[in-house]
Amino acid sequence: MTDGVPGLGAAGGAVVPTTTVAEAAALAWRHSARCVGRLHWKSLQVVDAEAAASCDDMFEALCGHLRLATNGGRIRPVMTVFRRWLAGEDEVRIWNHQLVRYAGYDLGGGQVLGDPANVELTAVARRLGWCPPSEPGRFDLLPLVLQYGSDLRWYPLPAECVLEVPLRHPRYPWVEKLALRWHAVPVISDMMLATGTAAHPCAPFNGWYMGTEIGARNLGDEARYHQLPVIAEGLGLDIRQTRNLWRDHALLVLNEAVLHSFEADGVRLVDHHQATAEFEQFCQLEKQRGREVSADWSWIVPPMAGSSTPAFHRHFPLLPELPNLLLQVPLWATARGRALLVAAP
């Protein structure tokens, strides 16, 4: 199991005594160096799913998580904690990076239909028997790939559990014709909750989106949906040059579309200026309590207008502290995961 947990030893420096898994989960959010939304760490709702004893039980719990977190668009921070890992016992894992992800179909020649970040997971799902729609598209929901011990299965996401927001722009009607969309709740599902006394390799959690995560990264990055040239051409900008700052104009319009669409549909998210102002408030509160904030600057500073936010002008130490949320190696990249795929019917 530990071959899938990079940095577990490095994060073991300071351990904060905790009495319950719920308390550990909240503290893990407070200590998470990559998260800009930590002001709200005390609001985390923790669901105890340690009694789950099969992939079916896991799936039922995860559908419940999505319903609880979505809350009709009034997104609630939630963590669902499955059984801890003990050597020699059946491990519980979710192979998806997030519960809601869009398929990425490798068309060859460097071409991908959908989300390039999910090409490997899409191939895993197809290897297990998942079939894409008869006409594959750019925003096909991937199934959940769940593991309980040596049992590896896929489950289609029920439509009623997934809230999506179609994107449009208040000034440019043509943006709606691009048929862009994104899901409402970012449930990270492949990280480990390390309490300091136990490791829970399956503890999916969510806050709410910061707009730039969608508009600047998921839809804007060249290695993702790469929509900046499309938006720029819609604006009538010449993308053959750089001095007209076509990328900057397109980035602004795409992020305006995200903020406008989520607000119009009543779905909670935060813009990057509000998020970094809240993070500054979190830092001040921590200082008053005699605690130093550990943070990864490259994750806290937003991917647009960075220098206009307070986080840009700060320097943060990286001081690993437990409880925390730790990265894990994708299961298909481990010997254990490859063996499970080979053995799968």
Given for the second form:
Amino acid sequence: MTDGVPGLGAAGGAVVPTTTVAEAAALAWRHSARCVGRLHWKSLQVVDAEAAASCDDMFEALCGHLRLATNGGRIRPVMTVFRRWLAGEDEVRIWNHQLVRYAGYDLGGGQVLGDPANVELTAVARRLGWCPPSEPGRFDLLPLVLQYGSDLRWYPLPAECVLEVPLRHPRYPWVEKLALRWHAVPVISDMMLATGTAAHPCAPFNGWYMGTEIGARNLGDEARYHQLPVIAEGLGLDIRQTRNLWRDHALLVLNEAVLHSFEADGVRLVDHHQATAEFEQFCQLEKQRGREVSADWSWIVPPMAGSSTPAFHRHFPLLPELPNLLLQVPLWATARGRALLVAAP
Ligand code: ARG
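Return the structure block for the form predicted in complex with ligand ARG; the form predicted alone was the one displayed.
Let us now look at the entire complex, which starts with that chain.
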């Protein structure tokens, strides 16, 4: 039953039999051990893109995905499933980790302009012929890098497919001057949908954001936008000491800005208290149906106010189950991917 995903059966995981790809996709969400948003798994809309037979077809389907999911801010969970992988046949892959990504320009000496998480993808796009804007910035949209068999191409993201939210704060007008922003929809595009009988290496999917993903991690992490010292200085806090908790104050203000701005722009997102309460409800429902929830504690507990959420006080078994969404090695780190890059015109 676990063909295509060697080792999973042996690891003690279960395979839930499914009949349709749409059913498998929803169960893959239900089984995603790192996802706190699983209460909503039944609401997943699945788009069948099995017929896509070129990079152009993929691009068209992905623009459709962004439009359907964005829905003017009333975000809908969507997965677009491309054809399964069969040995010897053309494979379908998206090289971007998410459909919407900001460029990271390596300035040397450990300095990066933009999102340091995307330095490699930015270099790949440039290698393929993408040119950054004449004045590179911190939030430049990267193109889609799409692969169909041995065909590797890049496509600029049409502006009408990408909704973004500029950040401002309800009490601190200076926050707006920092010109921080984030995109509305996180569409993970580099994971594999493993149904238990088939492997779909291209099956991009999205939910809506939880505020801390942006306010605590993407903009806060030292290895990402590293904005906590900037916010703390705006607040007039001394960042040379630790005991004044400047990082904690800055985290709070940054996260208030994210929640406020998305709400004001009518873009759906959830705060970490509501999200963990919903996760609790998901666990109860699963228990009532005789199922145990497999979860990765360090991913479920939010990156701020952890102990004030119910997830902190629980522990979860972590057992692989199918259908599921699996990590894949980035293409530029594989021999096949590097050969395609070298051969690209
Ligand atoms: N943490 C990732 C990001 O900040 C997105 C992961 C998926 N998140 C979600 N809410 N579905 O971009």
